[in-house]
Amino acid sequence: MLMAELYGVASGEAKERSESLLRALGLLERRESPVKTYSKGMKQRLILGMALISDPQILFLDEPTSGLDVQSARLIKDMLRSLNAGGKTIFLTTHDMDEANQLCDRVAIINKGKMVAIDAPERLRMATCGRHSVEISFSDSVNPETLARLPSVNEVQKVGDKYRLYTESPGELVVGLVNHTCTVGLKIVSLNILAPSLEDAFVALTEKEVKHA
């Protein structure tokens, strides 16, 4: 109600807002206590909340999931994407390449203050060559190294309980990869082609500034 009024909107109209707002973030049931009593994703919640009291038109918004819990995550990208959908501009900041690739019809990439890249999320994965990978998980444990030895490996990085190879022939890689299994004995849990995500595309686009200056 006090952003209302700092925003100038009527008081009859503030208070249907407030009350609509509050039941879509999950808050209406605790208007009465203290935010200081808020958890973290509750606090989170309340700010978009005041954040759209004015019903504005364009929406700028700086890590609004940052650290939060997944319900409380889940809730304010679905609330973003109805936003969104019923025509509000929303002006996003993340260093979460995957809620940018899930949230944004544009994105830009900025380095050091510069912008090096904009353009839809899948144009830019797509643009970045040589970072397709094959992501794969074996029974038993695996050496790095003599993966990083295969033809057509660029790179070598272990994700999880998975390896994540990257090639410029995701194919050919593949082939190699069950050549060499069947010769040393492994058993293959999962397998997977994956092509450049938004942070693959982030880290080339950045280094290539880097190497730029």
Second form
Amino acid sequence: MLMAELYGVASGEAKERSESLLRALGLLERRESPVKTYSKGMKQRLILGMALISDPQILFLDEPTSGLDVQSARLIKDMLRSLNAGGKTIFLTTHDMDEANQLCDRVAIINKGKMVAIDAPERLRMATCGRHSVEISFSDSVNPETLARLPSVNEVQKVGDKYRLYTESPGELVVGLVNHTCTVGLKIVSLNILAPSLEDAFVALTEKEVKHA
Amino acid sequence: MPETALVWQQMRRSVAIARKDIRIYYSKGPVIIFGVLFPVFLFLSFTIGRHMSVDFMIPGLLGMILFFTATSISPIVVPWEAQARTLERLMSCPVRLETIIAGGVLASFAFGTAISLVPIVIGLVLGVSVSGPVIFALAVILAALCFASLGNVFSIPPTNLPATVNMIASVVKFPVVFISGIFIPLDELPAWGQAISYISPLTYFTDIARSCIQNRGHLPLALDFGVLIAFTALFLLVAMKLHQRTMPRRI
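Any chance you could show the form predicted together with its partner chain after that form predicted on its own?
Next comes the full complex, and the chain you just saw is listed first.
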């Protein structure tokens, strides 16, 4: 209600709006509890509610889901999607590439205070087409250097119990991998061809900036 | 929006900020008890055994309680809020900095005025009579506003540590109590003592209170009121101008 007063929202309207916002944010039952007893996720949801009490057309949100539990993060993301669908413009700053990919129509990548790219997430991903990769796991341990020597492999990364092999021609690499496993007597447990992620695009674009500098 | 409507809008918002401050910082049992007990015990420690009349004690006690309560919490609200990062949220709202400061002053003023009723009621119960109750009430209100404004001056240094601000406030508050005619009436002070006492706003309130309760004012009432108004205006102006400079360095 304080925020409503500070934004000049009429008290009747503020009461109505705060109740519907608290309900939408899953906080209505705890409305009488002191905020210091709230979890981090609840506090973050409350802050979003405070920002929405004046029904702004443009929202600036700084890492709205950072460090939150899965449920709170999902609730906030769903709310942001519905606000955006309702016509509100949302500026979101985040380090979470997955979140940016899920929520944003346009993504600007800022490196050292300078905007290095701005486009739709899909177009940014496609702009770094050399970053296709094949994610593979084997039945036994494998020397990554052996994998790096396979034809058309640009880079090898160990990701948990899997290996991610970056390439420009994933089809050729899959054939090479199958032949290699047959030769050395290994079994493939799983194999996925991955398109470049927004994170890959971010890394590629920011690395390019560093090289130019 | 026309200028008068804008002023009215900002005034309403400063009242909202004052209500928030009272709810969060002032209406706590320990704050209220400390607000009353600390000046009472400080006063008693200087008066017990000196065979003073109730008529003499009540104006001094009232002056001390009003001064200490109206300047107790206001200096630390801004650093507290800056530390809790709620100040930046407040500053991002459509409120002017003057509105935030006015809200702080209003909360402190309400707290000081409410707590000052304690020594007034004690005095009335003990048989103290007040001549000119309207003048007396006006003096309490004006002094509360003056001290509340001074409280906001203490929080100007751009530190977010409440302990530092408290230390700065204490360095000013304690000497002020000793030079303001609370323990020794103005007319009993030597000339140099009187000269020093005139730099304290508390002197003028104590003088009005003594005039109303003891019929023993040292200065003309119009002068007391005039100087209190001038101090209030000065403290408000200084608080608003200098917070303007230091506030951005807090966030």
